[in-house]
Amino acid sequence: MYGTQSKRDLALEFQSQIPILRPSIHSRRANLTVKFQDLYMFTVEGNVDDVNVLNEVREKVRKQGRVWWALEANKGANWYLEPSISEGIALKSSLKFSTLANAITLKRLIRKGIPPLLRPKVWFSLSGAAKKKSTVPESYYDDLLKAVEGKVTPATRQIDHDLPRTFPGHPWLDTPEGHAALRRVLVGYSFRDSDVGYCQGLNYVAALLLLVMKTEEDAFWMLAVLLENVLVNDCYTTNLSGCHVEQRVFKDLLAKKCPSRIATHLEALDFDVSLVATEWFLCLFSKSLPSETTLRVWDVLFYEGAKVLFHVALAIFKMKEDELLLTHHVGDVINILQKTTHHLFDPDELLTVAFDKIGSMTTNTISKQRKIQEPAVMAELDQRLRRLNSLKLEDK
């Protein structure tokens, strides 16, 4: 896929030798903004404090990697594939203690982060992508690409338009080779699922999957399992009904899980959470958070499901509640949230708030909330469609 071994591959292969970022003396003295590259070759801008945070995070990554490698040595390469405990299912008396212990250990380990070198195979197995791939012929992906070659659809036209706008400046993604690989994944999936086709936002998700997974085909299957099994239905369909439902659920959770004064204050400002959360949910934070933090979120997403997105979104508001209460304009709220997400270089800081200070949220609870919100969303979308058709008739 990448031809000769790329810088990205080398960075992952020698993950244990992650370089310490060293800002210049002048930068240290003046606390100026510095630029540096993260593990996935994205150029990051921050101050010297941000560099120090990233150095600390990378030391944690090294330590966490040693824990995973020790488990592989003691329990076998695929120890994490042992039966785990599904949420909401009562424990049976016959359940082995070792299985329970493994499930608890695995959940804790994943929340602390999967080492970059192990990420491709752990994601592929635990997400269900491997199982999904196994249900079709081995040549499925190649046959799909051959079948769609040269075909032009509204989806392919939009994909071609978005390719150069997907993480511009990245040393691999923003090249003809990177564009071609990303196009094949997106176009291939647009023909696999015509209901989804292509939706803006998927380009960022697929691009990041390409950087993590070892092969283009594996990135395709990760995208498939994400859209077909992990996320809510209709999140990326034409009317984005699933995404609209998620926004309403998130708004309700914000009022319940964060201090009521925050929800009251934001409502008084006429702030609509969709102004920031739409991008969060459609791009799965890939455009908002630093890449290494985004991938820590995805570690948990592929194991625990879409509820993780609500945990993280709520945590971002929770972390800045004092500042948000001092705002007087909608623009101030957006600026605070955007600045916060762009500088969240410490994934542990974010995930600690997300899982320890937000409170428990089960998949079943969120599913019930979705069912409550769905009728109102569908009625609103139907009304919008009728209004649009009426305007078209008037124009004629």
The other form holds:
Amino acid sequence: MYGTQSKRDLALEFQSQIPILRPSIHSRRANLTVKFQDLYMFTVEGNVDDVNVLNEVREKVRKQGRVWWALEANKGANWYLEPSISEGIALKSSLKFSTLANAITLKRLIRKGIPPLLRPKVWFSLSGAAKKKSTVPESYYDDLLKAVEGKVTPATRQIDHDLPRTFPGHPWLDTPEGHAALRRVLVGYSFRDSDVGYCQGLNYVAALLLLVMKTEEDAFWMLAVLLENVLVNDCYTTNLSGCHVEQRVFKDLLAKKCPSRIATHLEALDFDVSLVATEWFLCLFSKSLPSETTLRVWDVLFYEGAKVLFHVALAIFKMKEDELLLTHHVGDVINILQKTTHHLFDPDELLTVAFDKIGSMTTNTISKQRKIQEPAVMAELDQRLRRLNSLKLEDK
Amino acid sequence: MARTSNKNIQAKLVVLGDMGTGKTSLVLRFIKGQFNDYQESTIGAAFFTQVLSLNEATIKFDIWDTAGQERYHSLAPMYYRGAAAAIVVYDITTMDSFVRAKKWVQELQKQGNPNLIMFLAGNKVDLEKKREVEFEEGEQYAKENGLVFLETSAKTAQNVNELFYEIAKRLVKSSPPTRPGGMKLHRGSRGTERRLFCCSV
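Please could you give me the other form, the form predicted together with its partner chain, since above is the form predicted alone?
Every chain and every other molecule in the complex is listed next, the one we just looked at coming first.
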């Protein structure tokens, strides 16, 4: 019914054939823009320095892989999948010293990056996707696909429209096979949760999940756990209310966590942070950051939760603080932020700021902030709806 | 280059319309002279700048190209707030997109800047065979609502530059020659540079 195993493994094969790039003779000048492929085969534009950074990142990824293998040799294979570790330090009653030590090691290790080859296994387990899948019959995904086959809904029409518009030009995603796999995951999910149906943005998220996970079915479950457990509720439903809530929380955090002059300066320019941050939060940075950097963010996202998105978004502003303070115009702010995110080829550059320079935030604090913002968002959306409805009445 | 012009105008332009009508393609055709058959879907909105020089003035466009999916509607005010001009785009091959365009026009009339210069663009005229919305229909609606109407094709570039030049011309016309009261000035602006950002909603 859907692709054979070999087809579904294609995405993974691409990862193993990562070539080392050498800037061509024509592009030796650092200010020249060159096109090259990154670790997940996305074509990106940058200068020769960017190519060099990317080659260093490949080397770091390999080194990090060796760290993980060494730990496996030491602590036993799958040590990080023990439930007591993956469920964190919350289970105080069963807390043993070794468990605690492992949990701390794991958190630190994940912030330094999960090797691409281990990502499918580690994500699937630590995110809760494995647990979610285990609560339904083995054939759930196949049955779902069978049940929705041939059905046409507004969501499926929009999905079909977006398939060739999702990372066009990618050597696997932009092929009939890639489109078909992405379609099954998105259509399947649109029937699993009809409140979400299909929301633009999910196409990019699901596409990257397909590239990382070994199988299409696992990508589906990752999408499910992301929307149902990891991210704020109603992030992608009809009026994106969850997304509005996150934007307000982010605005508050920016004033608190970054030097207040940044927030003051941006406000004076009439710059609303959601002008840029909406896309960051809805696509989970997949449209803004280079692929390996995005996936490093997701490594932590799946282990530590949605607060990670705030850490990363704040870090981007923080990194460019000085430049941002010199701007006189909204357009300049946006250009600086766009240029910064597109060139963040070194994930550590971003994540070091995100986790060492922002100060700690707990999931609890974020939840409280959300509770505070929710009524205001609901009131605003409701008021808007009423105004639009009054337009319709006048029309009649 | 700037010597020939006596005015610098900074204007916020917002592009609205149903999903897949070619909003981003129109903007990219204007800015880069390029066209992709499959343009990445826009999430939230994309931001572009472009400078157009007319004899009378130089216009610096800040373009907000918005996402078309219905649920992104709730974000739109953030982008059209303070806009000096708007392009509402529909796809001549789908009637639904024309219906949606009318809704945008209504909303802008009610919520937007009262001096907003509004354009209606029926895009994809290269797909004449699949046409569902007749030229006259678009023209008629535009006339009734005081919009400037053009049929365009981002693919063949038909009427795309004309669209943006026409917007620029009207912006120049509507921009008062002297500093009026209540106009928001560019921070640290030099000389006659001024923004056409107007009152907020």
